[in-house]
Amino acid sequence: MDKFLNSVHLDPDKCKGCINCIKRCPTGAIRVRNGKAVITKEKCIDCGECIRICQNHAKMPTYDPLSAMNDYKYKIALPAPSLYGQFNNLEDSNIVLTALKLMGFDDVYEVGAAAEIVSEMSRKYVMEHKEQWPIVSTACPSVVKLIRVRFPNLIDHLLPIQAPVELAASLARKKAMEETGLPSEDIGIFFISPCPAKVSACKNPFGIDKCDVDAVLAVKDVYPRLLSFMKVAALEPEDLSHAGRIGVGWGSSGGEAGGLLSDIYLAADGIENVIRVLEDLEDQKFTNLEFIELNACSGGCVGGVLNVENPYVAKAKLKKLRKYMPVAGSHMRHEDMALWTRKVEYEPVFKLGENMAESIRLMSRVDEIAKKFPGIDCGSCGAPSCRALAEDIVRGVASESDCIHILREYIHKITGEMSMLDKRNNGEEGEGK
């Protein structure tokens, strides 16, 4: 299994070599080389900002075809939190999970009812592990991938629980293999998902060997394909909703946390903020925190590029139709189930040097080079600061002459040379004649 696995790629036929990704990546996994774009999946986190920000759309999620349905004899859709609150006026979650199955799922289990669970063994967990004190919460992968390559002092802090997709495919799974009788390959477990860093979780899960998500589709695919069944489904919804008010609310920033029944804690959204958080806790800044509650998205799970309303829209969708929940629909306890089996491993991508001595030598190398930039950090070079220049250069991806303004130099440098081998030729030619 591939431990950088993305699920954000490049279209080289639509990019049109504009910076405008690599101003926006937050960890530097983009460069502009030959008029296109490059992506270094081992520092891509999936966070979707590049595909946010292509005006050309050369960044593309990736995810399975509504088609992948058809491969499985029992079909099974796993909700996220944040499909509610896509549709206009929706009253009754019922009334989504019955056009799910109109549409031609078997059965549904929503990742919110898991997400419960989730909730209830972190509250369990969270006051039983005073010394890790603030925990992060591992349900943005997005996060989890920041926190694994580039802050790994606090890799200890991470909540070693599955998020709420993994444990709900394990518990639709074993639901389906009871009440069917069918054996585990015969059953397709789908999650409709908000984002990409979603996707690539469930194919390469963190904290655990192996995810039951067998495809994950995209809401805005799903969408559409819903809208044509929710009239029908709304005359008489099935009585299938298994998530309150803690559940639903995983949808949107604060949800989790809100979910712990605890006021001491940090939520936030967007990933300038996120990142901003994780350095000031890295610098010891939060004291009397329990938990930090860290969404890639702004607005949360509802601000994911796979989702198609606005995320603040989405979030005060998702707020009135909480209103009249139960706090919470799913009592049952899976303690054993939910835990990581594995820890997460500090992979030092950003590293330059195999040893510490190489390291500070050749980071004495990069402030050398760095100086004889402008320090604009234009992008034109392709790179998204001076700085990460410098760094590609003594990476030897990269050469001085990729500068702008160090290229302009030598080239007035060259013409300069050669006006003046001109004069002089010219001069002694005047003097032979």
Contents of the next structure:
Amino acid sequence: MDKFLNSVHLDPDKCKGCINCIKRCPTGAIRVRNGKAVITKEKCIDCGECIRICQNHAKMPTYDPLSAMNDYKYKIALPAPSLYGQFNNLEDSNIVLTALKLMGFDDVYEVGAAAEIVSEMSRKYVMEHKEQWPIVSTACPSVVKLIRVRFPNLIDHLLPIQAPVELAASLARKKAMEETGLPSEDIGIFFISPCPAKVSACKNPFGIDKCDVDAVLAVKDVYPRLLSFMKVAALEPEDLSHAGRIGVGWGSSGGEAGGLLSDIYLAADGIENVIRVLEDLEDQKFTNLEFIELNACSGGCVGGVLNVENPYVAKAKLKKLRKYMPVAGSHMRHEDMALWTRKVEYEPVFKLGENMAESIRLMSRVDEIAKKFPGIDCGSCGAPSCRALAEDIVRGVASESDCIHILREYIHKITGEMSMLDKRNNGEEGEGK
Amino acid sequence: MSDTITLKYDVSTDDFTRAGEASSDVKRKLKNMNVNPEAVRKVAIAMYEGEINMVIHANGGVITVTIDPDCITMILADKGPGIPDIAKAMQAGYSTAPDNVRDLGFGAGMGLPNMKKYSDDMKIETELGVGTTVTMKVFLAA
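Mind sharing the form predicted together with its partner chain? What's above is the form predicted on its own.
Let's see the whole complex now, leading with the same chain.
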């Protein structure tokens, strides 16, 4: 599997080649080439910023269609905690879970339930690994991807525990095989996701070899279908819920850290804020922190681009729903920790040359070329900044005349020369007469 | 073209919120230049400490960073008051930072000790009333 798999694609018919997405991308992964936005997938961290900013809806998240449900005999829904935040006046998560069954799923397994088990494991891990403090959460795949390409010194701080959805998927599959006697291939595990980054993470996971999720459905696709079943489900909701206040809390920023039952943590959300925290962490500006929770989306998972509700409204709804829930409904039953079995490796995708000497030479050229540009970062060349264009030129994928200011000067110069030639010719003709 | 690149930063400011801009830029560039992550970490920490020191004690100054495949050299030059007693200044926890600086969480007296700790070689030249120049080197393993 391609280790740089990403979950954003372009509808070229809708892309007008404007510069909104290239400017917004936190890793500078997008360029406009021949009038269309192109993503360098090695640099893409699946944060969804370009999807949010694109007014033409040309940037689209990749996920599986609802029809994927037809491919399996026995279907299990794995709702993300943030799903509950999409509904008005929801007082009992069992209503949503019952509606999922009415919609066609044979069983449900809440990601929030697995999250509570992950919280317990994390509590144990954090206490036993003081040398790794502050330990950085790994539930948000965009954050892990960002650290992997930009913060090599922080890889050792990553919490090496499976994300809740990964644990939920393997527990759900095990349970279904035991209960139904069906072979694994007949069982379909469907994650109902707020976020396209989880699509890449399920297809090509970090830290583990294979994820048990078979398909990732979008909250925004499932939500309208669920709405039609909510009234019936509310009449007689089945008792299906195993997630308590901690598990549902994972749906918004601060929830994962809160599950550690410690006060010595920091929780940051929104990709720009996350980057600032990582920069400061790299410079060792934090001491005495045990844990750092980072979410690429503002508000946490409720801010994912596959949701329907405003993130902060969803967060308020989750808070209300959680109020009367038990602290936790699920506990670590097995002594086995769902630890990572593979290490995350640094991927130096931003390097200029193959070795340091070559990179230094290329960097000197970048500096030289960048001086020629006006430095206003207008984006008309298709690169997010003058410096980025200079880098592209050095990498051999752009040219100086892509800068409209340089092009304009050049046109001024040649029109000046042409008019001089013109005058001279006219003058010569005049003399001849 | 030579295998050396020189970066110059003017940190003439008394604005704490901007301290660290130079070291962030160096960090980003070093990562683009295949410098090993451990060396990047050392340079970033040592330079940030130096940058903060210049802002606290000398109203800023000029930082020159020279990068070649064997070594990263940081020269931090200021026209501040100078250091009266280097041995004392090198003691962990010894600080002459004013209260307003301490209130911001700086001035713990770890600046010079950390600069020494995270660089492979450090030299301080100082003259009272004239200024201080600190030269730090981080060597790159071949």
